[in-house]
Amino acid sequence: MAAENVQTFTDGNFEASVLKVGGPVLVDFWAEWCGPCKRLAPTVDALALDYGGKVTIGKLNVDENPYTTVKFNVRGIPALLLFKGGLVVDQVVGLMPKEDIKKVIDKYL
């Protein structure tokens, strides 16, 4: 289960919660059946703590939200897409160490 500071994104709230947010938003595209996604979850929770107030961080279940998954061309999971000003500015696909993900985020702060 996601930490309380990790938002849940859906096809229904994606535009308001991600695309219309001014600052950086990190979206973790994941699925219940995905082993690497489950291993990445604690890292995403830790990033949400580290970047509280600076970066919005949330998860989107690809099985439950196919529209957004297809719209952003997510083919492999886990996939972390970093949005800023409504656009994808960077992405990380696969299981990555926390420090590598932080380097990607820090470029946009």
Contents of the next structure:
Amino acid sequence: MAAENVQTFTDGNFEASVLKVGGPVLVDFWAEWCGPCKRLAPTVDALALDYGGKVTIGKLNVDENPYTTVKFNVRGIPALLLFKGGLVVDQVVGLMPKEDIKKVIDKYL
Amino acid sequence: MIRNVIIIGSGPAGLTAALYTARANMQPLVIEGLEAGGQLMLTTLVENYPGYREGIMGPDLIADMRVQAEKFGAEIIQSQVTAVELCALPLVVRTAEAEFRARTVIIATGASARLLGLPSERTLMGHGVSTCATCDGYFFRGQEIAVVGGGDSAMEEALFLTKFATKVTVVHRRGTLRASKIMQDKARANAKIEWRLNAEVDQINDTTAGEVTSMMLRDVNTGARTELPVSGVFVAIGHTPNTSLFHGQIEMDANGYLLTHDGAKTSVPGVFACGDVQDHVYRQAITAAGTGCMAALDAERYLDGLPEHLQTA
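Switching conditions: you have the form predicted on its own, so give me the form predicted together with its partner chain.
Following is the full complex, with the preceding chain placed first.
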């Protein structure tokens, strides 16, 4: 039940929707079988509401998008990777409270 | 509004306490916490929870417990407790968003995976180092990996990981395993599992490359150092109780576990503890549920014994 302003990233659109975007982009790497990922989903939805317009936020399913998952060496989920100017500038691995994730994002605004 | 009971934590202990206090008409509020559902959310098939002849998946067991508690009126909110004040009535429980007041508090915050404490472990977390086989085993298909630890959780993780990895080396710093016989036998019978006992992890490589390439092991008897090439390291060396909120307010043992007496009572009147936060011995879903029931009944009796004016304020 992703919020409307949470995008869906794929191997196909990653270049255009994440790497070529000027402002910060938060990507939630997840999978259907990952319990903690499901716990994190409402937090990601809430972040998308809080940062509407300022930070692009979306999810990438690691099962369906192996190319991007391997390219950024994601080997543990949930993982939130923060991109800016096409590069990974920060990351949060595992479950974290919303306030802590905001502190990471706010460094790049 | 002063609530009858606030339950902190939503694993088997917290949800059983919620079920019993809800049925006792205490209208419990459960604050589920960051790792909602607790350690069962990270397990696969649970074969030793009585009543499930074919076993049940850990997350499904938790889902059933939640629904059952909610059916009787338990209110469960997704939030984390940031502070408590337990020195006077009403007891105060704070989250980032709100402040709650209650006559009793049941602590069921459980325990979280312990780490080795190496700087390289922290750097490589999510890039080959993991504490959750069910979450991350998928990324190691066809590779050689290691599990650090000698207890039941380490055996379970190693066995689970053989579904993906070609070889799983169990690294343990003692010469004997702490795991139960049935789990040891299962692991020893698995041809994909190899053993490095009496070995301590010195370092995980390669932090420069940002991925796990090998680990340096030190033989605890001879001091000899060897390199074990692996692309993943799963840390399963036990747990630490989640009690940082309660330091200085509730008595705990040297390892931070809450001390209970006469059932589920803590050193603070009206505050009860259940599950792994007060148990470093049994640590089972069923014992957590059992002590959750005890905490609920103790809280109900305590509430009944409060002076009339405090019961209805």
